[in-house]
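Next up: just one chain, as structure tokens, the form predicted alone.
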Amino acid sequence: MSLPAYTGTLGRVWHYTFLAICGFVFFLLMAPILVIIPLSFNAEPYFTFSEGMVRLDPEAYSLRWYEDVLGFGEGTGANRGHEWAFAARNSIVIAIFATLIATTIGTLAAVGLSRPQMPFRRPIMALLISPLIVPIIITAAGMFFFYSSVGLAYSHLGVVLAHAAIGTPFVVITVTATLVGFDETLIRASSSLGAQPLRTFFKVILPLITPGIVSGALFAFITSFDEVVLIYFLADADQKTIPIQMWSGLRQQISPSILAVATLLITFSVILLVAVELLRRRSERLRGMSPQ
């Protein structure tokens, strides 16, 4: 964006150096990230660049790692291969009916937040989205020993449970930014035409506020795939996630797979957050407002 035509010398200066800084800080935060991507291809097992793969040689790039994570490999490939199928296979699934149950309690959450009658509003909201403010292993502790209490730990259900309440906040938040600009009319003239609430939520709101309702499940499907700390408190063996796995492989045995989960991983995140923008742009679009 180019800069007006009044902006004196030390605007300018100062607009360069807020571009520079937040360069900068974009590089820190993504640099390690994408250096994974690069080593996941070595055909060396190590976790440095090799001087072929410096010299940008083919041979010194392979894709031995990915072939034994899907158990393509020789040897005990096979064997890592269904390792990590099991916990891809659980991470799925958690995260599939963790966003399910998140999505709905969040989204009749912000519906009702939004009503100007509804009593309490600000202390429920703070309740709500507590989860993103407390330290997630005072969370997890706090549901170990109540889980434990009531026969939920070490069991999918309790796994699942845990997950949908981490998620929820963020469906809440997301469907609230879409209900900002809701139109109450549109409420008051389907109730004048003889429309009941129930039909009046599905024919009326929900349609407009789909959008929001889709960035929030993925938001909560991104952390329930990503959580670490409540699956080691709430989780054996037969709940182990794909965060789980690479987390045990430092600890055993490093190898460069952990890298290739790792970009498998990253590309499938950079999917989910290219769609949640596109959401965004098209919700914006909607409510008559041009997309930032």
Contents of the next structure:
Amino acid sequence: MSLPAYTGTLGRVWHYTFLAICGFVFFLLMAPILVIIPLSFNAEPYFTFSEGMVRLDPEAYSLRWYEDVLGFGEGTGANRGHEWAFAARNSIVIAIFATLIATTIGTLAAVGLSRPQMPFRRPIMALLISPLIVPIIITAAGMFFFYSSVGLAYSHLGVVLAHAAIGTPFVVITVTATLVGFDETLIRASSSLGAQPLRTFFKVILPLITPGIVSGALFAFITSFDEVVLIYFLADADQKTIPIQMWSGLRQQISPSILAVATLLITFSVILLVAVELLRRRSERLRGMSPQ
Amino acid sequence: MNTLAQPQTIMIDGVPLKDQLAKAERRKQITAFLLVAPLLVFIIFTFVIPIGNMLTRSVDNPRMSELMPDMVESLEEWDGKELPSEAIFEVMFEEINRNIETSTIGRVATHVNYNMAGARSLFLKSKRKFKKISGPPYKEQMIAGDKRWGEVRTWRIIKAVSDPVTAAYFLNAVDRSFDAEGNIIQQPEQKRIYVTLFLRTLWISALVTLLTLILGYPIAYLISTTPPRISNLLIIMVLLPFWTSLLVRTTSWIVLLQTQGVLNDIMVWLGVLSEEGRIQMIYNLNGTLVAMTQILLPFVVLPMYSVMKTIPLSQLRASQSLGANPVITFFKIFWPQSIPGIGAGGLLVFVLSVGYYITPALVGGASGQMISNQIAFHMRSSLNWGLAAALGTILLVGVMALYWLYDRIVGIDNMKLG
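Got the form predicted alone; any chance of the form predicted in complex with the partner chain too?
Every chain and every other molecule in the complex is listed next, the one we just looked at coming first.
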């Protein structure tokens, strides 16, 4: 947004005011995330910058909270580190299985929904996306009663199914988006060359929609990985995950270890975000759209 | 396929082309549907049925039919005008005795007591009084034991609470209740909390929507008008919070805003505030508003951006070259074309914020609580599941109405995820 030469003084003033406003909004978006990273290296058990940190005194920084979390430090709690490792393992296992289920059936559904012959497309689509819209507390309450009555509450399977259900809309949305403008002639070309529908799917359709599938899967993964309310209602100590551990930490006695966990999670999200962005661009290249 | 040519084209095998095409079309429909079917079945079983099941609890009232089935049945025939007959008294006598034997009389008493103060003692006292009654007539002896058995009002209340379907939870959810005569009355002043809470939820959602729109519009404009090299970076800055754990962002706000937090420290250090004058910026309505606005901002920026990038910048230059100043250009050219984006983003944020739970629970304190928090409270702490279900039903109906509106105006297909 460079300014044209004919811009008047008022225009210039406005332009810079505008940029300042935008700068402020971006600051608002980023600051809460960025502030937590240096604080997690605080040597003191406080949630604010100590004087030493402001002076960049290396003494004021330490890795003690990370040692706490990862479980090889002295630790303040009896076995806090062990707890986080246990939660991390649960989080990852649950998220992986939920993602697998959500991605498989979500992709199939997206392929079906993108067929022009799909009957009742609109209401079915609305139903399939609804887990994204229905307030999580209602979903959690409903699942709590139902899963208790069929014996799925307080089990890994129950949590996986619940997480898969709220993850599917993301897969449906991203894969359907990749299929928009999908060249139907490719399918006919493949058939006319003698390929069975299944072969067409694996050889022609799948490679083209892979970026959409992967980014949908990442969305489903992060949804499960970050989910706390369903766990709060459906799980007990055996299914404790990182978010629920943070949740109880924040509600009871907030410990600086949480900041270390938060920093680790931020790093994780940056990796996922970069992966999704790269996939999106690849997908646009594959489909012959110019990258934006 | 009725656009196809006249009378009938008969294929070699003697079947009309039209029929063959229709058949092929139907087969394609079935294939498409079969592809969707696994997910549809999965969502119905793991999501739709559980929620439907929960909703029925909002009107479900099984307690009396479980504990006193015969009594409930015999009261069905009673017209409620004058005292029930001897036969009904006898059934009641036996049902109470049976519940005394199974030690469930306390549950009956509690249940009736919800609608009739003192009903608890009426039932519990019968443990002692009924021992003296050895045979008929039950009516007189029961009334002699406690004269409330001789009041039509008592029987009406028992009949009312025995109904397997009840509107009581819904009435409770809108601060109303039944009085003894079955009329709907307002709850006493200090118990009227839910209507206020619903209104506050709408108010918070509206404020959050407005704030996200005001903050999001400039940056969506900036992103859509800068060259890709810069705008790609800016989009990543919008997406990063979107991908960061909700709990992490809420934690950040606690760290930033609490009284001993970073922001207060900075202001004390700058001398704006005194050490004693630190401001309470979190654990109240303000905390909910600030945190929710930041958390939902990406949801409004992305739809606005995707609409704005379709507005050709050449139109803006054309307008300026025709003599319009930048202000007029913006309001005549850019603004009208960006309205669909505002609608899409605003509606999405509103829908999402109406059901918000985690952030208000963690940073909302007492004044920043929303309806979801109250539902969670009744689910987990007070265990009044009927009320939780009734509040949930009202919330769900509201959200579904907004969702329907969103689908009509924006279309679910146009939902963007980065």
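Heads up, when I say rigid core I mean the largest set of C-alphas that superpose within 1.5 Å between the two forms. Positions refer to the first chain, counted from 1. This structure is a prediction, so every number in the text was calculated from the model and none was measured.
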Rigid core fitted, is the C-alpha displacement of F268 between these two forms 2 Å or more? no
